[in-house]
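As a starting point, one isolated chain is supplied in structure tokens, in the form predicted on its own.
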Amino acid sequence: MRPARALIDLQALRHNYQLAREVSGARALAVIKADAYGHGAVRCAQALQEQADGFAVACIEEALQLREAGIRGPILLLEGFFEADELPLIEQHELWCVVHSLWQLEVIERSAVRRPLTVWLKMDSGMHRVGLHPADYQAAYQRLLASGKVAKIVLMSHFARADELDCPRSAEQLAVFQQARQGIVAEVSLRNSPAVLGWPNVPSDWVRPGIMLYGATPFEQAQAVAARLQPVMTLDSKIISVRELPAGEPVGYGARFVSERSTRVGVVAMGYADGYPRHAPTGTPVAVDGQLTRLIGRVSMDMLTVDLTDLPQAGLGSRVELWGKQVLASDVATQAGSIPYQLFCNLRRAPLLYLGH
């Protein structure tokens, strides 16, 4: 059996969720959209359901998968609904729903729902992706109340640059939000992972930890609270071949690496078809049998090569950590010109194995 696999540490997942609640002092929706960022939404939800205040997914398909698996807690649809015919399912399965557009508000007003909905009313405070214009926010809130179709409204927005700790944009967005919601007495949700970790003064009754749940920092620089996160996924495989090459020999497609000395090359059963980034350059860290070394040459579809020259004990069958608790996914992502979000979400083919039920 091919040795590539992704180990998912559910105890680390629970630790990171608890950290989000601890540092925010707020209730927390565990964001498990996109199959829990590649970690497996159902298993992650099952691991968290005894402690989580609720979950957040992108769309109704993801929510229904959780309901079918027996997840009974609150589930928020972060993109709301895309068609009016989703509302009966939202009502039936007691889902919470983001409203970010006036057309969604109008659908709710015209709907025949019998069980009042929980709505998270989203404002575009400056990210300019989705959300109601600040000038429309008060009226939208009042229309939802007047509709008789809504039991509760949570006020929300989303920061565009909270991962930049010295950037004033988050404070500017907060000011826009506070001005536009002035006079509305309701619960608020503003803080995503970087805001939970790095913006303690932003008010939030609810927080929405995403990438931090999976143990990866959203910041490019060291940050004290992020240092307490525990990596959840360990992507690993094994050495399946070893080559001894003299100086001056090319390795892999395109001869992107040429040995500068006598070099011992290990071939690993892992490639971009598994989700490892194709553009990771020579020098990207890997660990072989717990010892740090480097990727060399271009990543192939099914294999990559690592430098074993200074690891004489390593050989056929040696375990290789591509990212995890020793080699941080954020470090691999930086080398590859990517972000840990993309590394996790791109994972495929390598089976997920769960630890710490």
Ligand SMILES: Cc1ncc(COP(=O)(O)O)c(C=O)c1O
The other form holds:
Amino acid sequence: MRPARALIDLQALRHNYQLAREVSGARALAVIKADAYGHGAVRCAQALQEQADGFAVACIEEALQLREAGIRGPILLLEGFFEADELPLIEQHELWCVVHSLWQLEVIERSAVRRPLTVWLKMDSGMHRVGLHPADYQAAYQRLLASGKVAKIVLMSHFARADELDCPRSAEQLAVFQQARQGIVAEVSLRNSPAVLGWPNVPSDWVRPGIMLYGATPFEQAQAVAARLQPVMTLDSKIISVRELPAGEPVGYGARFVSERSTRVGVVAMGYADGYPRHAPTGTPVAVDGQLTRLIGRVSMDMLTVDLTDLPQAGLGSRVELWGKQVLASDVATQAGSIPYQLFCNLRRAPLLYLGH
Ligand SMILES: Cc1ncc(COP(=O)(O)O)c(C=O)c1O
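Let me have the form predicted in complex with this ligand next, following on from the form predicted on its own.
Zooming out: every chain and molecule, the one shown earlier first.
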């Protein structure tokens, strides 16, 4: 059997969820959209079910997958519904629903829902992606209340630059939000992972941690709370071939690496078809049998090459951590010009194996 695999540490997932609640002092919706950022939504939801205040996903298909697996409790649709005919399903499965547009508001007003909905009313406080214009927010809130179709409204917005700790934009967005919601007494939800970790003074009854649940930092620089996260996924494989090359020999496609000295090259059963980033350059960290070394040459579809020159004990069958508790996914992402979010979501082919339950 090919040795590439992704080990998922469910205890670490629970630790990170607890950390989000502890540092925010708020209720937390575990963001498990996109198959829990590649970690397997059903297994992650099952692992968190006892402790979680609820879950958040991107669309009804993801929510129904959880319901079919027996996940009860709140599930928020982060973009609400895309088509009006989703509303009966939202009602039937008691899903919570973001309303980010006047079109969605009108559909709810015209709908025949009998069991009043829980709506998270989203404001565009400055990200300029989705959300109601601040000037329309109060009226939308009143219309929802008056519709008789809604039992509860949570006030919501989303930060564009919370991962930049010195950037004034989050404070500006908060000021826009507070100004526009003045006078409305309701629960509030503003913070994603970087805001949970880095913006303690942003008010929140509900937080929406995603990437931090999986143990990866959203920040480019070290940050005290992020240092307490435990990586959940370990992507690893084994050395399947070793060769000794004299100085001056190229390795792999395009000869992107040429040995500067006599070099021992290890070939690892892991490639971009598994989701390892093809753009990771020579020098990207990997750990072989617990010792740090570097990727060399271009990443192929099914294989990649690492430098074993200074690891004489390592050889055929040695275990290679591509990312995990020793090599941080965020460091690999930085090297590859990506983000840990994308690395996790791109995971394919390598089977997910769960530690704990
Ligand atoms: C509305 C909303 N809230 C929360 C999150 C979670 O973000 P993060 O993974 O940075 O915690 C996302 C993710 O994109 C989102 O779109």
